[in-house]
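Only one chain is included here, represented as C-alpha cells and corresponding to the form predicted on its own.
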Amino acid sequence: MTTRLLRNFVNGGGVEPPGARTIDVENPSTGEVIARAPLSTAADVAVAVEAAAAAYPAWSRTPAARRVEPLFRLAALLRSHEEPLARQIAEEMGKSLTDAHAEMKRAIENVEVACGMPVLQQGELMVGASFEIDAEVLRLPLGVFAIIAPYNFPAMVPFWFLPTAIATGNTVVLKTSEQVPCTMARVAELCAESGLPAGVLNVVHGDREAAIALASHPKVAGVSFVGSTAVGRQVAELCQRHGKRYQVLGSAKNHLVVMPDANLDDTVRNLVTSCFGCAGQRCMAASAIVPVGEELHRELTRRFVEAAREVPVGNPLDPALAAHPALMGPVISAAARRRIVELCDRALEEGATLALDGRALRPPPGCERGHFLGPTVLTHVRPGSEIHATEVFGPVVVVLRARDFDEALAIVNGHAYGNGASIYTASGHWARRFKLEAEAGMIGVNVGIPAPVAQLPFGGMKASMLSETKAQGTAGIEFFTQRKVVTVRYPAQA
C-alpha cells in the first residue's frame, strides 16, 4: 500500500513545504501508517497567512449574497461525499461510522447556517438619532482568522468556525491536528471545487510550532482554538500579547446527575451512549455519574456496569461491526492509551474501586497494534481526586455518591471545568433548579449529550471556556465581525 503524502493547501492548491519534516498519520485501530503530513515551520505558516491576507480585500468587498454562493455548493458537495469522508474520519480518528456520519451532518448544518449570512450579518439603523442626524451600526469583517483544531472531530470542529468566518467576509488559515489531517485535506479540495476563491481558505499541517506561528503572526486578526485548557491558556496568552481576538474552548468533565424519579431503563441506555461514544474522546462525553441516594447508587451502578459490558469494541471499518450503532473504536494513540491506564492505576491507589476494568482488553483480530481500551467504570471515587479532577478523554467513567440534590449540585459546581452537565428526572422542580444553578455552559435535561444545534452557541464556563465568545450561532458572528458605528448628517443644499 502506497502511503499518501499530504501537502498544505495554500492559495487554492496543494503546496509542498520546502524541506519540511513529516509526521506519520496512523490508523489507531490497526497501527498502520496511512499518510504522512508535513510539519510546517513558521515560514510555511507565513506563506499561508500572506495568501489569506492577499485574498481578503476582494473577498471582504464581495456582497454577502455572493459570498455564500460557494457555501451552498459546498453543502451539496459535502452531502454527496458524506460516505467517503465518514470513512476517512473513522480511519484516521477511530470513531464508529455512526459517529462519523453524525459528525459530517453537523458540519453540513454549520455550512447551512452560514448560508443565511445575508440576513444574519445585517446591521442596525436608527433614524433620527438627533435633529437631522441618522445613525447606523455596520457589522464588518476584520481580516485573516486562524483556526487551530483538535483530533477528536476532524471535520465538525473546523466547521464550527470556518463557514461563519468566510461568510462574514474574512479569510482563514486552518491548522489541522497532526494526528488527523487527512479529512480536512480532502475538504479543502471540495472547497476549491465549490468555487471558493483562491486564498480565502488555506490549510496548513503541523504541530505546536505551526500553532504558535499562527497565534503570533501580525496579520492574523484572531484565533479560534479547541483543545485542552492547558494548551488553550498558552494560546490565549499569545493572543493577548499580540493584540488578537481569541475564542478558546478547553477541557471538560461533564457530570450526569440522576434523581430517584428518573426512568432507569432510558437513563442507562442514554448514559452508555454519552459515556462511551467516540471512546469517550469528545468534549461533551459524560465521564462522571452522580446518582442521588444510596439505593439509587447501588441499582444504577449495577445496571450501568452490566450495560457497559455489552458495548462492542473493534475496528469501525470492520464490515462485521461497522453497522453496529454502539460500536466503540480505539483511543487515538499509544501515548493516549498509556496516559489513561496510568490515571486508572493511580485512582486505584487513591482508593477507588474498579467496577469494570477495560485496561487489559484484548485487541480484535487484525488490530493487535491498535490502541484499544474497554469501557471502564470506577466507583468509590472521592470528589476532587485526580481521576475526578482530570479530563481523562477516554472510555473511563467515575461514579460518585450524593445524599441529595444539593450535594450532587455541589459536586458539579465544585469542579474546575464547566463545559456540560445533565440531570435525569421527571420533576420540573429539580430540572428547573439544575438548569439555573448548575455551573456549566451547556445543560441537558434527560439528555446525555447536551450539545446545541448549529444555530445556537457552543461553549462552556469556568476553566472550560477561556474567552467570552462561544462558537456557532450569533456568538460566532459577533467574534468574526466588528461593529462600526456611523453617524450621518446631510445638510440641505443651498
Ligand code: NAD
Given for the second form:
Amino acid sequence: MTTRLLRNFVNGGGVEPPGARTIDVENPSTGEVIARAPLSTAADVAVAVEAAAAAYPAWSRTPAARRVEPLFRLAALLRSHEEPLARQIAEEMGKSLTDAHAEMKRAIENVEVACGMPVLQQGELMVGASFEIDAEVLRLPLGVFAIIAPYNFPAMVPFWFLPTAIATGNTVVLKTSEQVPCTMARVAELCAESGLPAGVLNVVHGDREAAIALASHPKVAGVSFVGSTAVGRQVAELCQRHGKRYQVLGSAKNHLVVMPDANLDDTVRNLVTSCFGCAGQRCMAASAIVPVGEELHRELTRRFVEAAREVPVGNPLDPALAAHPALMGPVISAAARRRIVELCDRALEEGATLALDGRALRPPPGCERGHFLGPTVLTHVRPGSEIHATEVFGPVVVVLRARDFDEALAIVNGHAYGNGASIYTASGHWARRFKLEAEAGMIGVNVGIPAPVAQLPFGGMKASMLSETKAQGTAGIEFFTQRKVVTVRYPAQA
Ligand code: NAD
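Mind sharing the form predicted together with nicotinamide-adenine-dinucleotide (NAD)? What's above is the form predicted on its own.
Let's see the whole complex now, leading with the same chain.
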C-alpha cells in the first residue's frame, strides 16, 4: 500500500514543495505510518507568505459582513464533517473519540464567535473631541499572521487564532505540528470549499525550520505560537528581533488543591478525568494533586489510585473501546514515552514512592508498536524536585503534602508555570482566596479542567505565557487588530 503524501495548501490549492524532505506521520496507537508530510524549507514558506501577502489588500478591504460569510459556511462544514475529523484526530494524535469530538466542538465554537466580527470589530467615535472636531478610533487588520501549532490539539489550537485573524481582515499562514499534520490538511480543503478566497488561509507542513522561517519573514506581521516554553522563548526572541507582535502560550504544570470539606466522590471522579484524559497531554491537564491535611492525603491518595487503576487504556479507534468516555490512548511517540519513563525512574531515585506504576503496561493486542503507558501516581514527592518542577506531559501525577491552605497555595505559587489551577471545596472563603491569590491564568473551583470557552480569553501566567495578549474572545481581536485614531475637522464652506 502506498502511503499518502500530504501537500502544503497555498493560494487555494495543494502544492507539493519541490524537493522537500518528508517526515513519516505515525499512528501512535499502532506505530503504523499513516501519511508522509513535507518538511517545508524557508523557500517553501516564503511561497505561502507571498500568497497570503498578495491576498491581503483585497481581503482587508472586503466588508466584515462579507468576510464572515465563508466562516458561517465553514462552521456548517466542520459540523457535518465532525465525525471523520474526530477520527482523524484520534488516529494521528491518539486521544479518545470523546476527546476528539470535544476538540472539534471547541474549534467550531471559535468560528461561531468570529462570525460576530461585524459587531465585535467596530471602532469608536467621539463627537466633539474639540471645537468642531470629531475623533474616530478605527480597528484595522495588520497583514499576514503566522500560526505555529503544537501536536496535542491538531484542530482546536489552530482554531484559537485562525477564524479571528481572518474575520478581522488579516491573511494567515499556519504551520501544523509535524507530528499531526493530517487534520488541518483536510480542514484546509474544507476552508476552500467554504468559499474563502485563495491565499487568505495557507497551510504549510514542516518542523522547526519552517517555523523559524515564518517567525523571521519580513512580510509576517505577527505570530501566534502554542507549544513548549523552551521553544516559545526562541520564537518570542525571533519576533522581537524582527519587530513582530507575538503571543506565546507555553508549558504547564497544573495543580489541584483539595480541601478537607470537598465532596470526595465527585472530586476523585473529576481528578481522574483531568489527570488522565488525552493521556495527560493537555495543557490544562492536572499533574499535581495537593490534598490539605494528613488524613485527607491518606484517604484521597487511596481513592485516587483505586480509580486511576480502573482507567481503560487502548486504541481509540478500536470499535470495542471507542465509546468508552474515559478511554486513555497512547502518548504521541516512542521518544515521548521514553522521556516520561526516565523522568519517573529519576523521581524514584530522588525518593518518591510509586503508588501506581504504569511504566510496564502491556500494550493492548494489535498495539504492540504503540506508545502506551498506564496511569502512574507518585507520592512522597518533594515540591521543587525534578518530577514536580518539570512538565511531564503524560499520564503521570504527583501527590504533594500540605498542612493547610496557605502551604498548598505556596506550592502552587512557588512553581515556575501558572497555566491552570483548581481548588475543590464547599467553602466560599477558600474558593475566593484561591481565585484571587493563586498565580495561574485559568482557575477552577470544583472544576478540574477550567479551559475557557471560545468567548473568553485563554492563557496562563508566569512561564506558561510569554506575552500579554491571550487567545480567543476579545483578547484575540485585540491581537489581530491595531487601533488608528483619526481626528477630523471640516471647516464651514464659504
Ligand atoms: P513544541 O514546543 O515541541 O512544538 C511546538 C511547535 O513549534 C511545533 O509546530 C514545532 O514544529 C515548532 N518548533 C519546534 N522547535 C522549534 C524551534 N526551535 N523554533 C521554532 N519552532 C519550533 O511543542 P509540542 O511538543 O508540539 O506540544 C506540547 C507543548 O505545547 C506542551 O509544552 C504543552 O503544554 C504546550 N501547549 C500549551 C498550550 C497552552 O495553552 N499554553 C496549549 C497546547 C499545548
